[in-house]
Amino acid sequence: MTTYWCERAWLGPADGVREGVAIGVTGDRIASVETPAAPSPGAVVLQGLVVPGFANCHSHVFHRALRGRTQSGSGSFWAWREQMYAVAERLDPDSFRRLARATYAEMATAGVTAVGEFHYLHHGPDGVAYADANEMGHAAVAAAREAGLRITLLDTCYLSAGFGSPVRGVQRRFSDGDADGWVTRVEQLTAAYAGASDVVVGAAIHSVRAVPAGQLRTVADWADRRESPLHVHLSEQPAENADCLAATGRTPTMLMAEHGVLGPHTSVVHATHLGPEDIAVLGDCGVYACLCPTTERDLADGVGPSRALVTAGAVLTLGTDSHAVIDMNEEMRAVEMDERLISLRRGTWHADELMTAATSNGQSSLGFLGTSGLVVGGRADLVCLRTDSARTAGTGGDAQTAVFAATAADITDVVVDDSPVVTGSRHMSLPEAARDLDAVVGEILAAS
C-alpha cells in the first residue's frame, strides 16, 4: 500500500476541504481516507491543496499546433476551420504521435489524468486507409500512455461535408464511407484494447452535418450495445442549426433525439445555441453537457446555457477542445465568469459544483466508472496545487482557491492510478515536452 499525506485535501462537496488527510492506496484504487492524520513514516507528503484528477473530456489534440497562430485579422469559426484543415492535411502517424505526446504531457502538468480524444484523423491525406486502418488511433493511445494519461479514444464517425454534400479535400481522411464501414473499423480498434484499464474505446458523431440522419442510429446502436461513451458536437454554431432546420425541419437536438442518439452515456459538446425545447429534451435524457469555455470564446462561438441545462437534468463536464489554453482551473472559472457577463449576476455556479464537473463527472462521462474523487474505491488520481504562490497566497486554500484563484502553473504534483507523473511541476518521463512540441509544430507547419 502507498500512503499519501495531504496537507489539505478537497474530499468532495459534502466534506469540503480537510486538513491532515492520509490517503491509502492499493493497486489503482483508494483503500482508505483518514482525517485528521499525521504523516506516517514512508508516506508521500503533498504540501498544498490536493484535489482529484481532472478529466479533459473534449480534446482535438492536433489543434494544439494552431495555438497563437490564428489570431491575426478577423473572421469566424469557419475561417478558423480552414486553418485547422491545413494542419490536418499534413499529419502522418509519426508527427501526430509526437504532437499528441507533447500535448498530453502539457495536460498532465495541468492536472489532467484522463483525456477524451475526439478522434477523426483516421486515414491517409488522400483518404486511403493505412495498412492498419487504426494506425492513427493507435498513435493517440501510445502518446497518452507515454504521457501517463488514461485515454478514452472517441472514435468519430464523419461521412459528409454537410447536409447532402460528400466529403472533399482533407475531409476524405476522416471518412469510412458509411456508418457500417465505421463500425467495421472500430470493432478492430476495440479488440486491440480489450481488457486495458487505461484505455476506453468510445464513439463519436462529429455533428449532424457530418453524419446523415439515416446513419445516426448505427453509431448510437454500437455505443448502446457496449454501454460506451458517445460524444457529439451539438449546436456549436448558429449556421449548424439553420442548415439542420432547412434540411430536416428539426433542430440538431430534436434530430438526434428522434434517431436515438441521446441518453445517459451521451455527451453533447458545446451545446451553445439551444432553444428551450432543446434544453428540456437534453435534460430529460440525462446527457452530459461538455462545455469548453476557453475554446468557445477563442472561436467566438458564444456562451452556452450551462445552468439551464443542469437545472433541466443534464450533467456538466469540461474540456479544452482546441487547446488555445490547457488549464482546467481556467475552464472551471470561465463557466462562472462567462455566465456573469451574460446574466449580470454573480454566483450562478459555486466552486464545489465546478470542481465536481472537472473531476468525477468528467471521469464518469469518459467511461472510467467508479471514479468518484478522493473517497474509498475511487481511482488513485491526486493533483496537488500550491496555496502559497503569487496567485493563491491568502485565498484560503479551499475549493474557491482551486477554481477562482489557481492556474495550471500552480500544480506541483500529479499522480495517475498511483503512478507519479508530475513531481515538482515537472513531467517525470517527458521533461523536454515543450522543446519537443516546438520542434514538431515547426515541422508540421513547414511541410508542404
The other form holds:
There are 2 protein chains.
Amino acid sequence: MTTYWCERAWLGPADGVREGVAIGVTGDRIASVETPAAPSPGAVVLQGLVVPGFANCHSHVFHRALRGRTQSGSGSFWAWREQMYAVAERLDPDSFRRLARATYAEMATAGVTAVGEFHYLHHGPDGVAYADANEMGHAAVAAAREAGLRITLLDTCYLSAGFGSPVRGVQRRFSDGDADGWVTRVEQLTAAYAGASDVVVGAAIHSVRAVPAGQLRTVADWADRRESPLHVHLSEQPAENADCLAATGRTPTMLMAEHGVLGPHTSVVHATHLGPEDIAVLGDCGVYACLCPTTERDLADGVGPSRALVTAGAVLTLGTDSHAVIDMNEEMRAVEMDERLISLRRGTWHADELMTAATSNGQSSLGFLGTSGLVVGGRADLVCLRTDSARTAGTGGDAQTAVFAATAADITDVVVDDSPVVTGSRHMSLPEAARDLDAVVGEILAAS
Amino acid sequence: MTTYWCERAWLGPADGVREGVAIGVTGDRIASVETPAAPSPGAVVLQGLVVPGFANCHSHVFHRALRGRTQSGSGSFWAWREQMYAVAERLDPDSFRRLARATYAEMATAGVTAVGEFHYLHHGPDGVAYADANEMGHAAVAAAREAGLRITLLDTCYLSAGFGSPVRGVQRRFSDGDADGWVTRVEQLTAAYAGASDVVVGAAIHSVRAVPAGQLRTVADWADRRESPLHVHLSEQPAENADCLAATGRTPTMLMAEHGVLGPHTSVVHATHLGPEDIAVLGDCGVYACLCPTTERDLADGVGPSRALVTAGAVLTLGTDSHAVIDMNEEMRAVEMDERLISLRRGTWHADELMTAATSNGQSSLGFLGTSGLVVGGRADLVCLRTDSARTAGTGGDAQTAVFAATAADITDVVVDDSPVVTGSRHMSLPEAARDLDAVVGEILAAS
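Show the same protein again, this time as the form predicted in complex with another copy of the chain rather than the form predicted alone.
What follows is the whole complex; the chain from before opens it.
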C-alpha cells in the first residue's frame, strides 16, 4: 500500500479543493482519502495541487509530426489534410511506434494518464496487410505502455473517400474492404488484449464520409455487443454536412442516429456544426461530446455548441486530437475562452465542470470505469501541478488555478495506476523523449 | 563589447532563421551580425532559437492580482470590472510596486524586454494626490527597473465615468480633474526621466468614455508636440460603441479622428468592434492596432478585424493587457487561431508577420526607436527559446516554432540592452518573484 500526501487536492465538484489530503492506494485503486491529514512517515509527498489523471479522449498520435510544419501557407482544413496524408504514407510500424512513444511521453508529462487513440493507419503501403494485420495497432499499444499510459485503441473503420467514392492513395492503408473485414481484424486485436487492465479495444467509425451508411450498423453492433466505446468524427467541417445532406438527405447526426450509432457508449468528436435537431438527438442519446478546442482552432473548424449539447443531455470530454498543442489545461480553458469569443459572455463553463470533463468523464468515455477521480475505488492516477510558478503564483490554488492559470509546464508529478511516470517534471523511463521525437520526425519528413 | 553566438536566430521576415549567428554588441546596440559563424572564444553561447525582445504594448500590471480569481461566476466585462476596481481601491505605492515588480519579472521570463504600462492609478484614496503626484507612476518605473525591463509609462488621462458622468468611487484615484491638470502632472513626470534610455513617458486617453470630447485634443496635442506614443482603448465592447453613438452621434473611431487623436504615433488598443469606415480611417491614419488576444478571450470581447486593419494601413502590435496569461508566444498564436475560429480559414497571418508584430512593431510603438530586431543598430535584446522541449522538439526551429509550438515556458535566456536578465529560465535578480507575488496578492485580497 502506497500513501500519497497532497498539499492540496481537488476532490471533485462537490468537495472542491482541500488542504492536507492523504490518499491510500492498494493495487491500482484508491483505498482511502483522508482530510485534513498530516504527512505520515513514508508517504509520497506531493507539493502543489493534486488533480485526477487527465483522459485525452481523441488522439491521432502521428499528427504530432506536423506541429509547426503546416502553418506557412493559407488554406483550408482540406489542404492541411494533404500534408497530413503525406506523413501517413511514410510511416511503418517502427517509425510509428517511435513517434507514438515520444508523443505519448509528451502527453504523460502533461498529466494524461489514459489516451483514446483513434487509429486508422492499419495496413502497409498500397493497403497490403502486414503479416499480423494489427501490427500498427500493436505498435500503438506498445508505445503507450512504454510511455506509462493506459490506452483505448479506438480501432477505426474507414472504407471510402467520400459518399460513393472508393478509398484512394494513402487511404488504402486505412481500409479493411468492408465492415465485416474490419470486424474480423478487430476480433483478433481484442483477443490479444483480453484481460489487460491497461488496454481497452474500442471501435471507431471515421465519419459518415468514410463508412457507407449501410455498413454503419455492423460497427455499431460490434461495439454494442461488447459494451465497448464507439467514437466517431461528427460535423467537424461544414463541407461534411453539405456532402452528407446531398448524398443522403440527412445530417451526419441524423444518419448516424438512424443506423444505431448513437448511444451512451458513443463519443461524437468535434460536434462543431450542428443544428438544433442534431443537438436534441445527441442529447437524448446521452452521447459523450468530445471537443478538441486547440485543434478546432488550428484547423479552423469553428466553435461547437458545447453548452447546448450538455444542456440537452450529452457529456463533455476533451482531446488534443492533432497535437498542435498537448496541454490539457489549455484544452479545458479553451472550451470556455472560445465560447466567450463567440457569445461575448463570460462564465458559460465553470472550472469544476471543465475539470470533470477532462478527468472522470473522459476516463469513463474510454471504458476505464471506476476511474472517477480522487475517491475511494477510483483508479490510482494523481497529477500534481505547481502552485508557485510564474503562471500559477497568487491564483488561489483551487480549480480555477488548474483551469485558468496553469499550463502543462506546471505539472511536476504524474502517477498512473500507482506507478510514478513523471517526477520533477521529467518522464522517468523516457527522459530523452524530446530528442527521440526530433529524430523520428526528421526521418519521416526526409523520407519523401 | 559582448559577442553572443546563437545556434539559430530569426533575422527578420526577409532573412528568416539562420544557423550559427554571431551578434556583436557595443553599449546597448547591436554592432555586427555574422552568419554562418562558429562560436568564438568568450562568446556567450545561446543554444536554441534566438529572437528579438518582445514588446508587451498594453499592460495593466495590477490586474495580475485577479488571475484565477474572477472565473467563478458568469457575467459580462462590466461585472469583471467591479472585481478589478476592488483591487484598484486597495493598492498603495508600496503594494503596487511589489505587485508590479513580480509581474514584470514574470514578463521578463516570458521574453518581454519592454512594456507599455497603461497607467491610470494616479492618486491616493478618495482621489487625494500623494505628496509627489506621480508617486504611483514612479513605483511602476522602479518596478520595471528592478525586473530589468524598459518601460513606456503611458500616463493615462481619465476624467469621467461615462459620457456626461463624473468619476465616482475608485475612479477618483484616476482623475486629474481636467486635461490641463493631467498635462501639469505629466510634465513633472516627463522631467523626472529626461535623458533616461530605459524609460519613455507617453500619453494615454483611457477611452472616449473617460475623456470628454472637448478635452481629447489637449492630450493629443501634448503627445504630438513631444512626438511621444499616445495609446487609447478603442471599441473593446459593443456597449462603448452604443454609448458613444448615443452621446455624440459618432463611433469612437470617428470621434477620436475628429479631435486629432489618431496618427502614426497612436496605438489603438483592442479595436474589436469596428465598422468598415472605422477601419478605413484607422488605416489612413497609420495607427498601431494593439491586439490583446488572450485578454480579449478572457473578457469576452470578441475577435477584432486584425487583417482588415493592416490591409487598410494599420500596424499590428500585441499586449497581454489584464495578464490572465503572460505569454507572448501564445499571444502571437492567438491572433491567427482566433481569426481561424471566426473565418473558418487557416493562414490569415504568417509566423514572420506575427513575430514582427510582437517585436519590432511593438518596440517602435512604445517609442523605443532603433529597436528593429537582430540587425546592426538594433537594440541589444535577445530572447532564446528551447527547440528541444516536449513542445518544440521536431517542429523545425524556424519562426513557426516560435509562433505555433513554443510557450513562455520554453524561454531560457533573456538579454535586455546587453544585460542578462533571465538565464536558464530563471530571473537573475528576482529569483523569488513568484513567492513575492503570492504574498502581495494575498495581502491585497485580504485587505477588504
